[in-house]
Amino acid sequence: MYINGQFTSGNASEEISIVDPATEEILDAAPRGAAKDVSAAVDAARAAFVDWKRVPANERAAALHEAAAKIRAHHEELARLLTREEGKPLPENDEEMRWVEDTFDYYAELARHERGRVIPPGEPGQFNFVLKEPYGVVGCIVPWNYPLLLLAWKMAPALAAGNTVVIKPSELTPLSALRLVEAACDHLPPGVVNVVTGYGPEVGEPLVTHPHVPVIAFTGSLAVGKHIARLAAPMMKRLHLELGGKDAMVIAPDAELDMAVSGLAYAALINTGQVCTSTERVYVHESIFPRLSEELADFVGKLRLGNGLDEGVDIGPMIRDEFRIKVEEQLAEAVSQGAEILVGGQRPAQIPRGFFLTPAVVTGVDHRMRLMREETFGPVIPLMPYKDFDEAIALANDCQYGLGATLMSRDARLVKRFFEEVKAGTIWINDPLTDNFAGPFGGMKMSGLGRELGQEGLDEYYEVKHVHWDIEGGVKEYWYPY
């Protein structure tokens, strides 16, 4: 673990052995963590938050632009790292890493912009303006699929504006955050980062519950999200909680056939499927259902699975064989009740070892199935076909999430329609998946609380205060007597 600018094993007696999921062995082990160890961790981040949010926004600025600049040294370990750890092909990790480097830099520039406003008085010789200040220790919740982008997205803008950090890695994937910090926060005052590896009911719920943490940063499932609720409500802590999703597609009749099938197996294979945002319910006009289900099966069934350190690889593991023989039951349960697996969603005889399934194209599907209504968070592709517009909107909004959804489509009014319409945190229009610095990403309905990027993202890092300043003084007519 990493507290107060060193690396211990604090109070852990035991360790987690870390998997690599395609080969299934063991890369190497992090200390199981207690709650002794996010106490130290919190002490620490109390103590360096002192100091650290009265560092002027320009210094700050520069110790971010520093850490970015390391990052960038060490961006072809972390990225192997990434893919040994968690399993996503090199290039999707080559990506990631681009994306936490330009996140530092990115918030390390919008925090010196502005610290809040002035506003007009309500008399003469009055003053009156806004602060933006740092809350104190946040604590980072990540999950393993994006281990070190998520981790991005939560403490450069917390360490920007001023706040300190204590991280808790999932522990499925603590390597990756443990060596960016060693590479590239020793120049941080001790203290303002921390990490605290170890299980959820031992380092995340203490971390949650702690009294001198008022920020809870997490990514995660729904369930352990409304755990979190819970157990901050009593505390009135500020959360941030993005909780996933089951996003939409919907092809228009006048999508473009070849884009529209690479689109939708990007959108919904990235990563195995074990994307927050990945594509899990597709909606087709019935008048071209037929030849995209065949040109989309066609084209997953060429895919090649592998080790994603192997050069032509598309698709990698999951994460774990509990997690895969979650997407297998889902798609069991479906063929029972009346869906055709076109292509896939079977171990892949020719790869022994390793969390392997292959992508499955499915039809037959509709809104009674799990497959349609729970995350499924694997390589699966369900298809359903609409008969008009208004079918195809209430079909995308037939859902507890609302993190993103996809419209295929060059028909401007359709797509105004789509935007305005879909309860979604983030609409895409023929380019599924893509983020900008500047663009606040975050959900609707079940899928959170919050946004990250954008300076909403920054925002959820400062609590506002107003300032009522009268420069003239004296007595006023409005005190008492009456």
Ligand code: NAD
The other form holds:
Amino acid sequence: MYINGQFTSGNASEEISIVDPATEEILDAAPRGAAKDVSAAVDAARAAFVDWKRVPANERAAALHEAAAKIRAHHEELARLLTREEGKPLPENDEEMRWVEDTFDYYAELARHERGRVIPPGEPGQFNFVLKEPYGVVGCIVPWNYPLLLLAWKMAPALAAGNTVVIKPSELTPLSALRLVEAACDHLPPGVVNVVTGYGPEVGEPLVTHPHVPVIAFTGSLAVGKHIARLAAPMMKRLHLELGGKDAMVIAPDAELDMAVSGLAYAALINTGQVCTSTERVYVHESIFPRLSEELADFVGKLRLGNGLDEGVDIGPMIRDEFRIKVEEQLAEAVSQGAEILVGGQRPAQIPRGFFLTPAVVTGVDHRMRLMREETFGPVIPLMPYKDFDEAIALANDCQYGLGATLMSRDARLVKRFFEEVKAGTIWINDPLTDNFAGPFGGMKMSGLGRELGQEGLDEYYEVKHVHWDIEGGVKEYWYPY
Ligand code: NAD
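What I would like now is the form predicted together with the named molecule, since the data block earlier showed the form predicted alone; can you produce it?
Full complex below, order starting with the chain above.
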């Protein structure tokens, strides 16, 4: 763990083994932290906040740029560690690392741009302005699927706004977070950044319920997000919740087949389908359904599975066997209800170890099936035909989640209807799962509260104060007596 500028095992008497999902070998171990460690980290972060919030903007920007440069200097090492700990092929972690580095640079600049606004006075002689102030200690609770990217999207804006942070990485992937902090945060004053490793109920909950942690920035499952919301409600904590998704893709009749097939495979299978914005439901116009499903099955059947450190690997393992079993259960249930697996859904015989599952293309699905309603978080592409665009939009919206949605079409009339009528925080047209620092990312409906990235992602870490300043003073006619 990293508390008050020191690496420590804190009060932990046990360790959590960290497993390489491609080999099932134990990579290393991290301390099994507890409430006492959270308290120590929050105390350090609170003490550090007193000075950190007063650091002039240019100095703070320089500190964040320095962190970005140090992370860049460890790019290769961190990308490899991410692959060993989480399983994604190296090219995907190379991309994750670039995002992490650039996020620190982006918020270093954005946060010195403005800190509120001056507004016209409401009374004569007054000067009115809005101040954006940091909250204090921000608790950052991070999942395992993008261990550093999702950390950077919280940590960089929180620090840039003048808060200090206590980070709780996933118990499955704490090594990369610890290494990042070790490599890139030694120039920050002790206590500004802290990391407490351990399990959700043992470290995450004490952080959520700690009286001196006013903000919780959480990315993870809907179930844990709801639990956190319940715990935090009595204390009126500010919650930033990035939760699950069940993203739809609609493929219009005019879509180019090659583009639709490879774009869909990418959107559904990147990180072995373990992405909150994975395409998990696909609606294909009936006129192109037979050809598209055939070509997709052919394309997906040729993707190469293996250890993400090896060159030429497209698809890595799933993170753990329990997640693979969940996907297999959803598939088996769908088949028992009439679905047909065109390809995949198997444990590959040629790779005896690791939590691999061959990517599946499934037809004959409908919205009664869990496969079309619940988050799958695995390498599965279920295809369903539609007759007209009204039906496609209705199907896309028939979901509790609203994280992202994609349309494959060059027809501007369809595009306009899609981005106006589909309820999702991100809409992609013809280029799914891209990000842009300058624009907000987050979910509608049950996919969460708040946004990351962009100005919106910085504003999450400020609270606003409106100052009414009567510069001259004096007795007002609207005071007593009436
Ligand atoms: P998870 O909810 O199981 O765990 C997320 C984090 O919460 C972990 O650090 C975990 O230890 C912690 N946690 C667990 N129980 C807790 C508790 N009681 N109190 C406090 N913290 C607790 O999720 P996961 O399996 O790590 O990640 C996968 C999920 O994350 C998927 O549902 C996915 O959609 C979601 N996700 C969402 C986004 C997004 O931006 N919307 C991005 C990535 C992942």
